[in-house]
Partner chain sequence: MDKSMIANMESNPEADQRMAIMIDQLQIRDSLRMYNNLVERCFHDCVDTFKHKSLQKQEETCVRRCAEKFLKHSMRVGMRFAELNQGAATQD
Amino acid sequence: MAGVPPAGLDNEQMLGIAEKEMEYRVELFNKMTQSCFNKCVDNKYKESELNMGENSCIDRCVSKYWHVTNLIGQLLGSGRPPV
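Could you produce the structure of the sequence above as one chain, in the form predicted alone?
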């Protein structure tokens, strides 16, 4: 929420908006973490650290998740219908 606050909003309203945005970002992070973990990490833990394949899978998964989230945000912000 960088930049100048919209006209007509007081500090309390801006704080409420910031709290909602933080809740959204925490929820997004938790969903991404759970989704990529379930997809990339074997349920049978053999090692205390991620192996190279798991690490690579998580990197790709997180990258794709953020990319799609940004695309959806841009489409919703532009008001265009999805293709």
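I would like to compare: after the form predicted alone, may I see the structure of the form predicted in complex with its partner chain?
Nothing else is written out below except the one chain.
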């Protein structure tokens, strides 16, 4: 969600937008966390530490998830109907 809020909004409306933005970010973080855990961490739980492979996978997963988020944001933001 990029962008500057439209001009001429009062504080009440800004607060409303801010609240929605925060909720969006929290949900983004939660979904990212769930997805990357599912993809990167073996559910046998042989130990309580994350091993090196899992750590790398997590870093890359977060990065890719972020890229996907931005890409979709662009596609939605262009305003054209999706092909």
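Remember, predicted model here, so these are calculated numbers, not experimental data. If you superpose the two forms and keep the largest set of C-alpha atoms that fall within 1.5 Å, you have the rigid core. Numbering follows the first chain given and starts at 1.
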Core-aligned CA displacement of Glu27 at least 2 Å between these two forms:
no
Look at the Cα of Glu47 between these two forms with the rigid core superposed and state its shift in Å.
3.3
